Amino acid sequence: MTHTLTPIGFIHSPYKQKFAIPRQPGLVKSALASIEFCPEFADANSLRGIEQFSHLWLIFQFHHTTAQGWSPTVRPPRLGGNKKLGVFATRSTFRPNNLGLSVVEFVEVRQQSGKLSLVVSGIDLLDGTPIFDIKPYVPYVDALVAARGGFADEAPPLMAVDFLPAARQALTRFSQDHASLETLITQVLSQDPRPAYHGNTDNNKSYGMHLYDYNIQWRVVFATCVVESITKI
């Protein structure tokens, strides 16, 4: 039996490649995106007491991934890359479905031009990810505070973040456009966004990521990430 899932909409948010996306919701708090309706599902009505929650859950689709397949089993970051688990016990983007479920901060509706689009931060989704439906976050029922996390039960340790003299130059040109373009690759960054199976070590490795325009280079030095560039794209 086959069913056929509609997007109601598209995802624009700061994370432009799935490098350094954070490996959960939440974590980079300053991640603004807006999720903007597909005509057919631009009613505004649809939104009607949607401010009342403070957080939302959004049910989407790892398009990214879908072209890979699935596997039964896969190797969780957190564990290090070197110990495999079930799928379902896990939180990988390589599922039979490909979708993935995430909770976030709502921020606004807004209405422009005719469009129709939901602003929310805290965001883990690439830019473009189809968004198929949107539920109400209630803490009464969604928030258990006695459950078990099994293998990620704690939050990872966080980063110590730095920025050379040039690339703070660049970040006081570039923060008419994102005033808030430090605090976002700041939060990024201090979840270690490294491949799993690098570890906790400096390796004197130069990484880059992609955030909204910019191309941000970075390497690890005495356990704390060195921003050494900024530029536009």
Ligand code: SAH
Given for the second form:
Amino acid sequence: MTHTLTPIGFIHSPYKQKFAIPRQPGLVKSALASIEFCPEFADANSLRGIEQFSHLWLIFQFHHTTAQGWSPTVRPPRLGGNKKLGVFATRSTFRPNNLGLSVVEFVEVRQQSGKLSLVVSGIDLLDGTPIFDIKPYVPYVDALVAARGGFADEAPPLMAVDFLPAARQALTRFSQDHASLETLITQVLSQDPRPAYHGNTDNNKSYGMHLYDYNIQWRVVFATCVVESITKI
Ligand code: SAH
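Can I have the other form now, the form predicted in complex with the named molecule, not the form predicted on its own?
Every chain and every other molecule in the complex is listed next, the one we just looked at coming first.
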């Protein structure tokens, strides 16, 4: 009963490393990405009518962690990283078959220089993630208002974000290439991407993340993410 999956396309995402990617889709709305279809699936007919839907489901491979395998229990970051739950009771990346499922916002279909792409926003996917399937999000069946959210019933609290003058100057310098860089950094950091076991304490540790081709350094000071520098890689 083995079933082989072939990617229909690969995602171009601002998230170039796993660290700091939001833990679910929709949390960082400004994260724009495009799914570039592989030549054998690059047929615009397969997207006919898709613009009628505001949101789409993506089925993809956690390709970056596939080699690490899976185990029956995992430690969800939402529980501080110190409580174990069954893998099927979580959205962990370490699972049999390594399949991910994310609801994202439809932006547009693009056809440029012989390439077919689907632009979406609010993604939680690493750059280069293989996409296996795309389906419309259908609110009357998919949006269940009375559903229980278990240990993840509510969105986690947001962190305050601030930029030091040097980081502000860098934002101005890079604004021509990426006008929404400030919004993206702010939304990503407001999710507090620090490893769960660091809790909410200020530990004066410097962190770095890689968005587009920028290296962003920040520290947590008085419960605020303070961006210290933004440099081009
Ligand atoms: N919404 C999806 C993913 C939840 S886990 C689902 O429920 O199935 C989200 C995390 O997956 C991100 O924080 C990031 O660390 C990780 N991730 C994203 N793309 C990945 C990839 N291609 N390989 C491995 N991990 C990935």
